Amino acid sequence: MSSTRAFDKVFTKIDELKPEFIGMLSKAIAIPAVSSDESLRPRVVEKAHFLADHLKKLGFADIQLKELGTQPPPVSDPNLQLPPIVLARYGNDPAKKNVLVYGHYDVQPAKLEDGWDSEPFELVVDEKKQVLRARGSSDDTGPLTGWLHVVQAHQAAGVELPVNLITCFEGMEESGSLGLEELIGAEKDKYFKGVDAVCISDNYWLGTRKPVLTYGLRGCNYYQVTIEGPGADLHSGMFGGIIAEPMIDLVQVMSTLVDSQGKILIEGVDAMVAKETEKEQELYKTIDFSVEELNAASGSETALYTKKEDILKHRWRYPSLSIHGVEGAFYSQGAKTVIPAKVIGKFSIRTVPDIDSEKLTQIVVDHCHAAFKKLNSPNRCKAELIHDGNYWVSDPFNAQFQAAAKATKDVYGVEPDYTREGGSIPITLTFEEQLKTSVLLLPMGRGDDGAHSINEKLDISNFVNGMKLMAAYLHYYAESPEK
């Protein structure tokens, strides 16, 4: 039987089992695995056990929940344990290629009062819009469970999985993948020995119409600036105007980082960026994207650029600085006249070739301290790196990518666009370097899924076709003469 007819049977089973797969996704999403919230750490661990139980039911073997130890500072609880890495195997045929699939089971924070149309941890199946709406639907619980559904669909179809599958599911991706890099290094000649390829489904189409294969990612350095002075929060009626207020100092410092047009104001950052080549310039011309799609994804007409090439370059190959929030300041409804004693400003820089993370951190810290010094404030200031993840660029013409391109043509009827992405998956480069193998980014969701925003969604068609894409990719890659 040809592989095409084999995975056609799998396709049929994916269609038939869609309600069951959505039901399992609903159960997974109901666990609020927010890794950045220390109070929810037990729920993150609960989700790891939920996945391990499901892997066992599917017949995976050698299932291990790898403990990673204590989470390093800054943390409120010095004994806070990192959530485990879920490792498992399906098949051990020495004649087959070994494919490691990576996903993360933790999610971004989400509350109904943030502006969601429904409870964020209750999956809504919107039949009218044909979408699945919930936190984690697209990032990354939907794609992660998709790999498990692919195995189940093969079993239901009576079709042998064409590769040996290894899972590596982590619970700290949204908080810097703490502990995973060390685990990969420790297991490269043990659990991960013999891995031929790594496939990650934790990114998105560029737009909403055309599937893509992603061969590059920006990195992400996350920083915080802490300014503190008074011994406790104070009443502005009693102390306003006579003490140095940390919040005022913080606003002044943060205003020196970036302007309203997105230009990074920290001297030395732009100088590290790799120069654009003519070959790279040609890639942008044929990609299907428009400013209208950008506006639709953002829900506004606030784009800083109007040309496709400018939008894509500033998303992919130029760094950006985003200010995310302030810890310690009053943010609820009402009119509380408090002077915060200590405030912490959060911001990140998306990095690109050839920015060196260590050098970047040094100039960022020096810049913040210099900006604070100019204020002549008696308060105290400390700028520091919270976590970093390097950028990654791969070869879009290797065996993995070509297998995925064939699979895309089978499932969607079109050739994929080859894209880079502005987001970060810090561990991608670690897999590539430690395991000495190639990494493929095979997206399930669309560019308008709102992964870190309110009303995150995954189109039902992308959920179903994404699983078919995963299945076909495994078959085509199994047939390829190269690794």
Second form
Number of protein chains: 2
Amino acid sequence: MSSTRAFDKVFTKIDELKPEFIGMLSKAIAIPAVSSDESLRPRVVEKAHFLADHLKKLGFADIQLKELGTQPPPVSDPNLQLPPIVLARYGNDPAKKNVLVYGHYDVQPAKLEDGWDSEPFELVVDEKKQVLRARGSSDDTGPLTGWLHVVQAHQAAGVELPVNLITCFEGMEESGSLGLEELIGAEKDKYFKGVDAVCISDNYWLGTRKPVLTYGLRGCNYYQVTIEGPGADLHSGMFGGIIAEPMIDLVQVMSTLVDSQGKILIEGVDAMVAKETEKEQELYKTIDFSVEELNAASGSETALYTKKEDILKHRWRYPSLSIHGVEGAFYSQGAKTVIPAKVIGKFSIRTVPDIDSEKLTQIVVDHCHAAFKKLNSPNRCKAELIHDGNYWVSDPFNAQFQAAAKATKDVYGVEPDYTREGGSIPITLTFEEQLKTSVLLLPMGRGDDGAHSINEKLDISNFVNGMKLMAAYLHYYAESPEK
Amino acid sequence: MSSTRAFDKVFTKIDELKPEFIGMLSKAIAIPAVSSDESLRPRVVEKAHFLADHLKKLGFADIQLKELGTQPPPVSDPNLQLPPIVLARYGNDPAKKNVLVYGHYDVQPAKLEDGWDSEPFELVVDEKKQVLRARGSSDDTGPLTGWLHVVQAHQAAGVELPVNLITCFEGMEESGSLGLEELIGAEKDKYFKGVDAVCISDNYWLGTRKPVLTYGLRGCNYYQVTIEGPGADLHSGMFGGIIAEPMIDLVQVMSTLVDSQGKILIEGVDAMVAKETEKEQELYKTIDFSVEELNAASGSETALYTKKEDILKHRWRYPSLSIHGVEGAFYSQGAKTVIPAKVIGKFSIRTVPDIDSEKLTQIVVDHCHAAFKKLNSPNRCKAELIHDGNYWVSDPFNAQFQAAAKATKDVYGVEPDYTREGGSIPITLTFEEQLKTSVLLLPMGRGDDGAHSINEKLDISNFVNGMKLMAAYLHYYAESPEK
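Form predicted in complex with a further copy of the same chain, following the form predicted on its own:
To see the whole picture, the full complex is given below, headed by that same chain.
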């Protein structure tokens, strides 16, 4: 093992440079790169340039900000440009393996008034809790900048990076990774030629104690149902009871989607789900998880299942439907007596093997239109897909996963759990298929980081150990006989 | 009739002073006095002071800004002060009748991005359409300032005001008139002692052509249903399918309230509604209205009824239930894959004779709790009344209404229609009961003014003729033998 332990010096440098790395993360966090908010698009682009500048300083070469054209409808501004994908490479030694690291620099929306303890785009170093709190700390600016810090730590330690590193950092992950799939297809024999492995650090441990390697993801199909009628919002005193209200129709349509036990009521969805196998059922038994951990993560006792196996299956291998909200209706505190003229209900379905995305969309759209038709309303209804991302399942015992398992033992002193994820990283499957490589999901953060929620955080120890894990993984993978 | 025609000179002055009156209205409009927005409360108070200053300039006496204490829950700031009620009197001649004029200086929320053609709090004089466009132009800043202009026009014309005028201008009408009822009770034998008649100009013509006098109003009970569970918003990938989602429960509960044909599904509500009488059925026949007028006003063909009588009955004498929106859920454009932890559904019921408000609230709250219980959800549900305002029906042939009918003939050359309103002015009934006086609703604006909607407007001709109507009404009522 002695030959690999060159990374011990890198570990020391990661510890030493921690304050500088947190400072760099803080600067990246300060740019509110919310990809779903059209008005913030210039800030998303600004963050891409910020990263490109930093890559340049570190000595990355062939840095390209790949433009992806205009964003397809539905958008307010038909000329809205997609944020660029940041490509860069570090090292070009034909004797070394080529590892592509993917991350996304865009983030979920966040506002102080949502209930954050501090401004979401100002990184707070909470010394008491030993966490870094900010939107993007864990999802995914922290892990993304982690790769850059790993390179810097190698330089500072005077240790050669054992692989050629290629970055692929996108700015639309939280909004369906628009344009990325096409870019990967276009660059597979160009920029990405010769890539041996893809590593994505954009998910979380299952719980809060044990590191994991992840070999499966659910997909996500996001839908909206638009119901409109009146030419403008109306006074409910003057018009209540004499015109058909779009919001009433929408509530009726949305009430046919899913019940309070989480059962999807859209006919045909369950029939597409792969049957459980015995081998698969064995896998759940050894995993460290319990309903108490779920309750701690949700901050409540709202679990729909109490058995560990049921919880993991419904998170990983069964679909779910969430209703996210309504655009166009009253949403503030207090009372507003208006009949909204046009309302847009938003919901998503987490997909699993063997759901076909296109077939699902057809079933969902048909279901919504049929449910609306039953209402016999003079309003108009349109259901549509906003974006979809496929599910993914991989082999957890290939060279990459073995390298990451060894690295985990070195850094954390334990064997990792092998998990799947309820969330989606739509592009995982695309990398695998287009580049014909293995993809590894190597999470940095914990299950209670609150990605997409208020007070998103990354434990300082996860930030530091996560970078060490990245470094050790690269070294172990470099010396693996397999590709 | 010669004795009353002193107001001809007043009419001339109203025409002459039109630009000045529009200028004054513009200044009042510029203060965004949105009573439902806690953060704008200082601006509501600012508008009260603006009006008090103007009353002082006009020579009103005994001007008092009546403080009403803190706003009761639900509020964010437990120390939030209610905006003051502006009391003032003009004239104190015991030989004259005492007329109390009521108006409200607060307005509904409005934002440019809701779809307004111009900034909602900047008055636009649209010369082409001959309208004044701004939030509050018609509801109710235009009519309220109209009373002040009538006094100024009398002064300019050298004509004595034929009555003693008492103002009662409130700043919480759009949020349930909190504190006003108590104030009227407290002042009935003090500031309001000797009031002979109350005139409220805070509603609209039925259509766009014919002036009306209004003798009935629906009430409004506004409710919210809060469903909460998780300790914070959650990622739908990680938690979708394994925890009970408050938004799913809320949609299910709200779907039991009303159907797409406007039928209220809450048991016991219809049973409280007064039966139709033959005399009443006669009344609808002569009124100038049609489904085409409703369609024009709603800007759509979304009418639930085509017969004039059915439309008027369902606007005036049957209850309706509108679902206004959801607080706490995602409401923006695009996609956000979050499970909201706490959602608050908002809906209101327009009430009519003989619905008892307290009994209705009991029925509604019980219904929501029962509907939620059926869901068997581990979340928590609380339904509650935010505010209520009673319905009101009066005698359309008393002295006040006769004076207003004569004035209408003078100004518009036609007999007014006698209407009821679907909307509510909760305080009408309180004035009638507490001051033991008749209340007249004397609308200034038209049915298509878009109160509570985008691009609210007041026709310039309605502004000018409305002030003349106010003036003539005061003169006719002053000389009426009855009180």
